[in-house]
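First, one chain by itself in structure tokens, the form predicted on its own.
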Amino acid sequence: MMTATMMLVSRVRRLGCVLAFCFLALFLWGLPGARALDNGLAMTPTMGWLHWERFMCNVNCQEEPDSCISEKLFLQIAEIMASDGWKDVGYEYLCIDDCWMAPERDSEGRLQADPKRFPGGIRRLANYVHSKGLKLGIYADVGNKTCAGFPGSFGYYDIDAKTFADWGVDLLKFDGCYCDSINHLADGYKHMSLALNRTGRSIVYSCEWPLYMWPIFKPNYTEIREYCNHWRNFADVYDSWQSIRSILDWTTSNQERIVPVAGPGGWNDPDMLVIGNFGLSRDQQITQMALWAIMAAPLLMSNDLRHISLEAKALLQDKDVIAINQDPLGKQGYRLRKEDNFEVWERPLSNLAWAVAMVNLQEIGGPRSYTISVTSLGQGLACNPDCLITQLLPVKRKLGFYEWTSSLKTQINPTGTVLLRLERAS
């Protein structure tokens, strides 16, 4: 049985696979068959719940029956997602991460759920999840083992894809631990994508391909988009402000490369929402929600919906913020400027509207005022000749009518964010 410390070490060690990436000239550029990701899925960012950050690899169901990775946990979360408003606002994927498997494949080479923790198997769990109007996600790994040491899919891509389809799985999170070469990594991600499509079942494909490429060379995002519905670029999110900051810093440092490739059917994934847990203040939770919406990120919560505050629930279920994340134009936002420990982010929306987030990164003192000319927003178009501005976060209120020559002044709490929606007035 793995301890939490062992699991953290395993997640860090998984990047060790890149040490074997020394044969770049042998990179495989394709596999026979139709190009993947003509699957019509993830036309807006995926929304749902994923167990990893909150529950990790707790398999000790004897001593911790309410927080171990088991059929019981997912049945309870499915019930709450269906009955407590989560499904109604768009959170539809209930996703299993690592540690669901038995230690060995069955006699026919198929993956199997741990029989003690999932006595009904994944098929029965999928049936229950579907009966609630939800969809089921599952986890596997491109390498020889998962990050936690369970059976990997290397050499079994086709049989695993068929197994997941037979079980009724709707999303696959495909990790990249225990790979042994660049060929293995790239070819494996492509092979599984094509194998999923060949099953005939609609299965969202969530990759970690670029995460494992970055330490050696810059990923080819045009190619990755051809195979994946969304893709992780950076390290696992933790329940801390430092973790959120590091993800945002990485994103802004690489935005010229990653923003243009995002759009309907394929999204950059900055990892899970940790709102409703322990490490973020109220303002920091607002910042994560606002900027994940601006970034057109998959909204995959990792928290305990059985024990979540009304305040965190209201933030996660904020329909106005979700509407920005799910905007059908499908353009990822970006950081417009950084000055004096303030950041301004913006995102183009449908119907010529814009979303703007102003972040106070200062971690000392009280709320600070920030003033910006509206002519600088939305590439000079958002308020040309005028616009109506509504503040969505931290509380919703109409700010009113602004002309192109107007200035906008806001007050922002430390590590907090003010999220605005700008709409044409005429």
The other form holds:
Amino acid sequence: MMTATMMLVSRVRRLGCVLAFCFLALFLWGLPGARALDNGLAMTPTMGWLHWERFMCNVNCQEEPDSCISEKLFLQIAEIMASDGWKDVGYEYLCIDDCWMAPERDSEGRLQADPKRFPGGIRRLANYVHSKGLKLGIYADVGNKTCAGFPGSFGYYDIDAKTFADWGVDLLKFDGCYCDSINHLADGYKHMSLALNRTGRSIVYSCEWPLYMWPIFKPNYTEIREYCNHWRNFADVYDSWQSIRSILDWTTSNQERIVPVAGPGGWNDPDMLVIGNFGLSRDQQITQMALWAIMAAPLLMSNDLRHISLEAKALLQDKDVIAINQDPLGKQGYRLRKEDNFEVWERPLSNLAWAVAMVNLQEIGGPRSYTISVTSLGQGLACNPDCLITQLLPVKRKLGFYEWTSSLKTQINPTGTVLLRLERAS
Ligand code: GAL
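What would the structure be for the form predicted in complex with beta-D-galactopyranose, given that what you showed me was the form predicted on its own?
Below is the entire complex, every chain and molecule, led by the chain shown above.
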């Protein structure tokens, strides 16, 4: 005979299954329909290092030989990526940003590296990077000049694609400065994508196309995904909490538009990880790492790997967090709710697991507690009928078994995040 409690539990379970079915239908309906750029690359978000945020356009090698944009910097970073565990956890692409070029093209119209700062040229640098088991990224611009004023690729797309392929380049970051019309911008991004494909070399194509379109009209992400492996949507990241917040705010305000389009082969790019630099507190660095994992963002660090704290290194090399970022299901997470200056984000993972991040956005006071009913997580599915929860950040801790009707209480530092992984228990 069924007791009243047993009946209640069974009714709650039945309701759970019905809800779960509705959410599943919604969820499948939201699967990205858009075709990805057909180059077989970036099946999970690109991981690596990119010089811009930390080293910018420092060309003064006389006075700052260790931090100017020169082959020395890239040789040293390559060496460290291979020897200090970075490559082992997945950081594979060592990427040059703006300011590597000589001010003029060569006599045959080809781009050339600044001969003083890159005396061995890009091909030799690429060989070295490859010998370390890494890949090399480079930067160019769709318009007449790069953002820092070096030669642009407008009118030279085929030559430049071939030059990069001949050098052994594996990724191109293609910027959108100095482009005189929106048609040139779109045509240029498409042209370069096809030109790269025609070289026959596997070259990840990183675009800034939507970022430059937004001020004029809303980008067509279905089209962008057909041509780019990742695309920047919003302003450059800076080494500050204000910058990280503005990126998260932009992302949540546009999530209906940008989340469904992300998937294997094509990702939204919220810009570089600035963990290990000067501007973010420990909690803010945790927030960046956790949210970039939830957003299925390319993980391109911009920091000085020669001088980085053990704490920042451990965070950037956290295998559990990287596993969320690189989850093969390839679905971008989204903000589920915002209340009382807390945000809850979630991301579906393979094997019916979910990642959940809870952020305390309040910048006054101390740690605050936040309680969430697990029923509301993972579109009603994550803990249905039960789940095992592991806290990954700020420290790894098994939280144990949760039933569908239970609640989870956490303490979150100001501007910090608690990142969880929820797995099916039964
Ligand atoms: C910006 C771009 C940055 C960096 C810079 C180089 O437009 O968004 O990430 O590449 O140009 O000049």
